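Encoded as structure tokens, the following chain is the form predicted alone, with no partner shown.
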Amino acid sequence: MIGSGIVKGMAQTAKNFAGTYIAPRKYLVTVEYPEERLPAKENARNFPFLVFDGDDPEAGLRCVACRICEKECPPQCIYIEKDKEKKPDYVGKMQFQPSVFDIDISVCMSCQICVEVCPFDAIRMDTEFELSNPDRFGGLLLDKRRLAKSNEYCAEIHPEETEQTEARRAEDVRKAVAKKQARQQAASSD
């Protein structure tokens, strides 16, 4: 019959229209964005940020300025300068830190290669996407002060990944302590 497709389409439209009154959760999927927000998915990624431990973002920064992420970044949007002398981190261990760590997010393509190559788990991808800024030129170049976010924040947006990372880091610390104790015992037995 000619026009049967139109009749089927109109029937589906009527069913959906009536369904919005009967089961609104099933049929109404529009979110009124500024007032209502959907939670970000754990594997969502937008732009990188630097992870720090402890309370002080400057001292607790995990980054040791090895510059691997800078070398591996395809669009070359990461710029790092290493400090001249070692500084104590949040637990008091002396290590190098970046004096300058900038990411130009206007160039960043959110490929996550910097996260994958970082041996210190210092970079993670953020889920924040509201980055509009009235500053026309300087608002998209983020320095280490604006990039630093706590490990607790990282655990909120990526709970499974952070749990795995922390377990691996704890295991590495345990192995290092066991190795140090074995060396001390060997030295004391000589």
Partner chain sequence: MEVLLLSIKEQLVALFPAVLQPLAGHLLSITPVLGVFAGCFALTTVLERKALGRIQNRFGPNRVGPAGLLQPVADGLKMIFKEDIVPLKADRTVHFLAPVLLATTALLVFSVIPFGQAPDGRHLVPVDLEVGLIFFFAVGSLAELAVFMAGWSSRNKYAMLGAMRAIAQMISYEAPMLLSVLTVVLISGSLSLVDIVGTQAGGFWHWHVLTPWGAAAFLLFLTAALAESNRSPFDIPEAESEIIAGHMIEYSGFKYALFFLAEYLGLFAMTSLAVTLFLGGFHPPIPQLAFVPGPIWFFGKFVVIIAFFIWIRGTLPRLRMDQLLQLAWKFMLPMAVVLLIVAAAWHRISLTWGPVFGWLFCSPPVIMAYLMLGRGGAGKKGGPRVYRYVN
The other form holds:
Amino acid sequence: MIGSGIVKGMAQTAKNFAGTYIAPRKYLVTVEYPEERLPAKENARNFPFLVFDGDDPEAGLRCVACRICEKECPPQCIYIEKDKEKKPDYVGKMQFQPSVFDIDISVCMSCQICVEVCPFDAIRMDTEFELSNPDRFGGLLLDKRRLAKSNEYCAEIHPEETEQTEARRAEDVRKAVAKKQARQQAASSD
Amino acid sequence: MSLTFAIIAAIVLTGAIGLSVLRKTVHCVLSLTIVFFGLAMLYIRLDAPFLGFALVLIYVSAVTILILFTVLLTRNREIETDVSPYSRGSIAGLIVGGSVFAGLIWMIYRAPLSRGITELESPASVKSLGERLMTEYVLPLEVIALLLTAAMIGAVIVAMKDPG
Amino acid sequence: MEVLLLSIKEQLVALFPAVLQPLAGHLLSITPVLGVFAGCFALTTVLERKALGRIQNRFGPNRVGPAGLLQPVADGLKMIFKEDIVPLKADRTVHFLAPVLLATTALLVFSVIPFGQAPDGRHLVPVDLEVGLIFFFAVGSLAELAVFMAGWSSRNKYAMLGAMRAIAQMISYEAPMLLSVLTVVLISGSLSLVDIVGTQAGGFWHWHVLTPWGAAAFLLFLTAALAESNRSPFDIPEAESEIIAGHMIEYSGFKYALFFLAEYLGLFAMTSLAVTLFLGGFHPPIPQLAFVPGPIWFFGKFVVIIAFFIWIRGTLPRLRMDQLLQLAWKFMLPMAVVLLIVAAAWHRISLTWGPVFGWLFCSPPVIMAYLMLGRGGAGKKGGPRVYRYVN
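With the form predicted alone in hand, show me what the form predicted in complex with the partner chain looks like.
Entire complex below, previous chain first.
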């Protein structure tokens, strides 16, 4: 009969309309962005940042200025200068450190290759996306200081990945300690 | 001649002049609607509001749109700039138009209505109009209805021919 | 309330010199209509968007002002300060006149709608015309001309296409609309809206909508009103996904706002007419409630119908052009003709034997006509389109 489809459709929309008042959680699916936001997914990524351990971003920076990421970066948005000074890394080995580490995020294409090639787990992808800036060049060229973020923050945005990294690093430290002890034992027994 | 009549006459004449002087056909049709409006106002002023509004309803909305559609569907060029507005037959046209105008004036002067303003017994209400149509003028009404139905069926048959 | 309004008007008119008094009187009648319906327009735009949002499981505008109620102010400011662009090849005069004509006609039609009645019998109506209904449709049909002017003068094929669609639609739906209104005229025996409202006084059982022909005519009228005011599901003249905005495509800034305003005012006018013709206008549903002023009853019914229209807009998808015309000519027009005959029969039967016999004799033909015409409409041609020249 003509009109029965209309009545059915009208009933459906009436249900939707009333539902938004009666059961807003089920029917109102909108997340009102600036006030509410959905938790970021584990694999969400935007632009890279540098991980540091401890409290001091300068001393705890994991980067050893090996420049692998700079070479691998497809759009070449990373610029690194090696420092003359060396500093001990997490296993106690002396390593170089960068004096300059710049990433131009207006060039970066979020490919995550820098993260994959880094042998020192020093670079990770950030999920921060509210980066709009009135200064088109200066504001989007991030230097070492602005790139450095703590390992805790990394654990917060990439919990699984950080867990694996930490396990691996703990293993490295254990091995290094064992090696050292073995060497010491060998030295003492000689 | 009252002020309102003068105003209405001015409106009608403006529309009529625009109708014959303007170059774009659509503009001519639009100024034709001004003429229809003026005539409707004249009817309303003469205490025949039904006739006036019916004129607007039928002529301004239906007939004008029909004319506009025919203009748009039959002509590719909307404006012909290379043609002079004065054609070869303009003198003959002037004579024909003038004689028709003179004849109309003569007829209107001879009509009994123009001898003096006769008072209406009652203003032409819709009810009396309907009663007249259904009693005195029922035959012409039926004939017109038949004619219009025949025309409509004819139009439908013409439009129904489907080459596919 | 009616008495108050009328006496305020008289007091104000008395302040003017005698020559200007008729003019002042008309101006004072026009002002509240202008103010109230423009306010309705502003409020409807935001409430409509909120309701549509709720229907689509989202919030709708809720940022500007408390609960988003100041949204129309923001929209209006945006519209006014936008640059007014006229295309280079456009016909400037006609391009300018089109929105003016459209807005004028949309406002003029309110002049015959009665909004209330004082106890001494005077009506709250800008002009009580004997041929009010004809006036309403005569002025309302000028919108076609305005739409054509807008579409033609823009020199844009989408605008022209939209105008053609709009005119085809308006002409098609004017016929069933006029016929469905004629049933009420037949019963009331008058073209004056004041008289038509007068025949429905004294309780909801006198309303025209509560008769077999009236209910069907009311639905036909609402459908045709949706089509006349180019609203969804009959919004193919300005279908955004097909021809951008139809005849409004080359308009910007305040002229576009005028088109928008005229569209909503046209809808309000149709709604007011529906309330006046079928729902008893400003009369309360039961006589005991007469202490509530007429305009409040009027606007209560008005709001219900507008809400219904918004509901429909949130539900139904856009019709195709051929479906649209088929609905008008193959279903609504014959249905309206049947209703006209049924209304005449109802008038005879209920006068002689009472309304019970009227219901008994008049509802079967309406239902029969509905079922039979509906079956015809849902047949082969109403279904999916066959692409003859493509396949």
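So that the term is clear: the rigid core is the largest set of C-alpha atoms that superpose within 1.5 Å between two forms. Small disclaimer: the values here were computed from a predicted structure and weren't measured. Positions refer to the first chain, counted from 1.
Remark: with the core as the superposition reference, the CA shift of residue 131 between these two forms stays below 2 Å. Annotation for residue 26: C-alpha shift of 2 angstroms or more between these two forms, rigid core superposed. With the core held fixed, residue 87 shows a CA shift of 2 Å or greater between these two forms.
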